[in-house]
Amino acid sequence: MRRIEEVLDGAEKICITGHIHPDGDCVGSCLGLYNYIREVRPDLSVTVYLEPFSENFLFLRGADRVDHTYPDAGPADVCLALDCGDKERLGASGKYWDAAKRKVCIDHHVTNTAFGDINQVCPKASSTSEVLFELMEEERITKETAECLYLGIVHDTGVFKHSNTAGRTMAIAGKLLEKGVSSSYIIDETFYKKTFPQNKALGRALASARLLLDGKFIAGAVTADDLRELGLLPRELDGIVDQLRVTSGVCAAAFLYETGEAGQEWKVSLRANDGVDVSRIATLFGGGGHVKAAGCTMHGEWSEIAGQLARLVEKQL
């Protein structure tokens, strides 16, 4: 695929969706594509289906028009799955994918299964938002579309700190800034800014944290009781795993939060510094992601899960 317009030819009804528990890149890429299509093809009907996401992203144009209810709808001519490594990660929006006449997958996860009729998967890209920029006509990208893509890149690179940040990433970010994007607003308001309960959740995770493998692996957790007490939703826990990752001497980090489901179910976010590929670990438990950032779901006592993860990290060291 050379341009987004190629997959829109002959279509009237477009569906855009992404992975469950949408993060910054998922939301940014979906809304970026939504705004772009509405600009270049205003004749098309376009709907975005996503689970509820952080209130920090609601300033993006089109955020108030995202459908979180997943109503029954007729088949779309084209369904675009963004920032999603496999069909199962689409969750409830998988029904739109199954019904679509043409299925297009745009992603950057190294674990992507190429589950579309058309697949544009670029593992060397920092983010799906970066991949999308390359598929758009630069002169037709508006400020509103640029804000979405810039936010996606900021979140998946950890504000340009992660090893997935390449020269091309910075060049694209610069071009998006030239569209009038406020870098300081997006970085401060959507990445760094936290509520008091969110800061308390970080404190709980740090207080629970355990150093394993002689300080090379760290794991911390927040329980379902913690979330209820603090009045937080899982989507409000972004950034905790990255704070664990920057602990001195650590090669890899894990942050776990308890879902409250039966069987002591934990969502696990994994991050790595040099020498560890956490995507290999996540795929063992039905998850996926990137070399330096991945996730999965595990069951049991969280301390036992931490030990299990530590042993898998140790095999790579």
Second form
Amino acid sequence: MRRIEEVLDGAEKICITGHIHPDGDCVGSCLGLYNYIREVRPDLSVTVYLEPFSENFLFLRGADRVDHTYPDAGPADVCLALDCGDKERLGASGKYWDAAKRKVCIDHHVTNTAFGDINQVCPKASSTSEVLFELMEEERITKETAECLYLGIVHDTGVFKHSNTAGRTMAIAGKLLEKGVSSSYIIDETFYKKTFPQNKALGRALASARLLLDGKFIAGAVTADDLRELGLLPRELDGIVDQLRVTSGVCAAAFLYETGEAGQEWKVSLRANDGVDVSRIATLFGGGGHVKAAGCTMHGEWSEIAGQLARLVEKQL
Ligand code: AMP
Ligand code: MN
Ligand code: MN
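Follow the form predicted alone with the form predicted together with adenosine monophosphate, if you could.
Below is the whole assembly, all chains and molecules, this chain first.
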């Protein structure tokens, strides 16, 4: 695919969706594409379906029009799955995907299973937002579309600091800035700003952290009780694992939070420094992601899970 317009050919009804627990890149890419299609093809009917996401993203154009209720809807001519590595991660949107006449997957996960009829998967790209930029006609990207894509890139690169930040990423970010995007607003208000309970959760994760493998692996956790007490939702825990990863001497980090649904079930976020591929570890437990950032769900005592992960990290050292 060279241009997004190609896959819209002959279609009237378009559906856009992304992965469960939508993060900045997922929301930014879905809304960026939504705004772009409304600009270049105002004749089409377009709906975005996503799970509820951080209120920090609500300023993006179109955020208030995202459908979080997953109503029954007739088949779309084209369904686009963004920032999603496999069909299961579409969650409740899977029904729109199954029903769609043309299924298009646009993504950057190295573990992507190419589950679309058309797959535009670029593991070297920092973010799905970056992949989308390359598929758009630059002149037709409005300030509002640019804000969405810029936010996606900022979040998936950890503000241009992760190793997925290439020269091309910076060049694209520069072009988006020239569209009038307020970089400092997006970086401060949507990435760095934390509520008091979020900072307390970071504190608990750091206080619980254990160093394993002679300081080469770190793991920290927050329990379902912590989350209840602090009144936090899982989607408010972004960034904690990144603080664990920058502990000096560490090759890989894990942050676990207990999902309320079933006792002793943990969502595990993994991050690697040079020399470790955490996507391989996450895949062993039915998850996936990128070489340096991946996730999965695991069961048991969290300290045992940490030990199990440490042994897998050790094998790669
Ligand atoms: P997280 O740990 O949620 O910050 O996710 C890190 C990266 O791994 C993101 O790109 C996610 O999309 C991906 N990821 C997280 N959990 C899973 C999972 N269970 N299956 C596939 N990919 C995942
Ligand atoms: Mn994502
Ligand atoms: Mn992404």
